[in-house]
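Just the one chain here, the form predicted alone, laid out as structure tokens.
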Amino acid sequence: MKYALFLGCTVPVRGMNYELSARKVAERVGLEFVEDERFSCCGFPIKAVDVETSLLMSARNLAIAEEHGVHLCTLCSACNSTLAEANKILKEDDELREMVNEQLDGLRYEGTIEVKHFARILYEDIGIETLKDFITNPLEGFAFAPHYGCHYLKPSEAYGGFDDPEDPKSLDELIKVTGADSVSYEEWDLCCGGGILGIEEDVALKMAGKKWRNLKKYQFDGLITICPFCTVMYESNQKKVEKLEGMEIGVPVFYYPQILGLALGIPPDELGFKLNRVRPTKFLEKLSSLVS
């Protein structure tokens, strides 16, 4: 099963542990990634101010994947949303598609592929039952809080009915397949605040702080994310949130492939745990005690 891997802008710089763990998991479950150095920004940063240019940027990346004859796999939820929506729009609008193709300079977008988030590929294309067969070290005794984020399932019309954006189950089920519990909590659907971090930092941090304050009511071993910028808010900016909100958090944040990788028997060092900014010391000690 092959997919073109679209890393986007944030993952290679601020989510290396995400990329590393995703690659390790993909290899273990039989996914093959096609690489292409021509991939560039998805277009998300300018979408709100220049839709046409954003569509052109997306179309270029889609056309590159089409040259390989494979669907596109994203790790970043914002990239996923931007590319999937552009793909839907351009497939349905002949005039707009032709206008874009006139500007692609040597490439041509035909609308022959789909865009899928890595988590969706694991859930839908590999499948929960198949994933169960790969589990060798179930994470029994652990509990994780899922963070779906805003773009993984929205805009829903771009995803062809995958999961329910108002009552999603896929990430919960993916957590449970590892043998761990998925924590159900209030206000699970709150935005991380990352979309306005560069404009109103304090507001963004307060948005992240609201979720952390809610989560402090629950017992769990870590927050699970599937988007690099959500991780920037909940992990990289955790100290800033603590200072602004006057509370102690100290909760590790894991990319989903990191915990799935553990359940697949992949050692922590190969999954990038040393790159986690909130050191998961207690988590790894607990893991070691359960394995030994």
The other form holds:
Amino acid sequence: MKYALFLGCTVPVRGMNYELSARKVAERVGLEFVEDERFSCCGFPIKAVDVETSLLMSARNLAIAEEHGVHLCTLCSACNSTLAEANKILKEDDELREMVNEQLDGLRYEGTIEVKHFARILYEDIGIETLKDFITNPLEGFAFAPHYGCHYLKPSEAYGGFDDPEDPKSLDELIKVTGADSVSYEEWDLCCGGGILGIEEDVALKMAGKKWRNLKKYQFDGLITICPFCTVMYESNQKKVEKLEGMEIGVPVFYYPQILGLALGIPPDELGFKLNRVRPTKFLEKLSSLVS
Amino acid sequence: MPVKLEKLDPEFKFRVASTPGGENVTRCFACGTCTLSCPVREIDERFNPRRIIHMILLGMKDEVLKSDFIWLCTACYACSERCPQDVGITDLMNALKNIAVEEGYVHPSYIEQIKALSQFDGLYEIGDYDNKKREKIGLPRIDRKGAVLKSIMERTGILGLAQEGGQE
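The form predicted in complex with its partner chain is what I need now, so please give it after the form predicted alone.
So here's everything in the complex, that chain up top.
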């Protein structure tokens, strides 16, 4: 199975542990990536300024993936929703697509590919049953809290009925297939606040803080994210949230392929745990005691 | 804030409705599902989607476009998913911001993003330091050629915002 890997802006610079673990996991489960250095920003940051420019930026990336004759895989959820929405618009409106194509400097998009998030590919294309067969080191005795984030599921009309944005199960099931428990908690669907971190930092941090308050009463080993910006909010800004909200958090945040990778038997030092900013020392100790 | 009839612009809602994303603004029947679903509203009362839509329908153009609150939407789509009238509020908020930009009110954080995109084709530069770090942990180098988005943004007129902003 082949997909074009769309890294976006944040992952290759600030989410190297996400990229590394996703690549390792993909290799194990038979997912092959096509790379292309022509990929640029998806268009998400420019939507607020001019949606037409954003659409051109998306279309250009879609055209590049289409040139390779493969569907497109994103790691970032904001890239996912921006490209999936643009894809839907361009597929449905031939006239608009023609107008867009005239501005792509020789590239053309015919509307033949799909855009899928890495987690969705694991869940839908590889499948939970197949993943089960690959598990060699089940994470028994561990529990993780899933953070779906917004753009993995929404706008739902761009995702053609994938999962249920009001009651999703894909990330829970992806966590459970590793052998760990998935924590069910209040207001699981709260937005991380990342979209306005550069606009009103305190509001964004308070939004992130609310999630940690909701999770306070649970015993678990880490928060699981599938988007680099959610991780920026919950991990990179954890200290700021602690200060602003007057609370202690100290909970590690993992990218989903990091924990799936462990369950697939990939050594921890190949999954980028050294780059997790809230040091998962206790977690790794618990893990090594499990192995020995 | 008191509504001053003589200051209302009855054309404003039509301008919003003719901007991509704003098409369905007049469908709103003010049920408030958006406001109750909004995670920003829970933290900061300045941002209230139902109120903003009502202001548009009344024609409070300046109060909306000059406000700081239109920039507070995180684009989480919680309201859009639940809106019984399919107003498409997240896209509507983008339409409002797009109109505000046309009128010269652009939030400074976007100027910075346009500058970065025009230089690096992404929000961040992937420089030597990053590539060394990437190679050290076993990731491939990324050498973007750059300037692709600059020419797109130049053609659509967005790049000019950063240049004007840069001179201020």
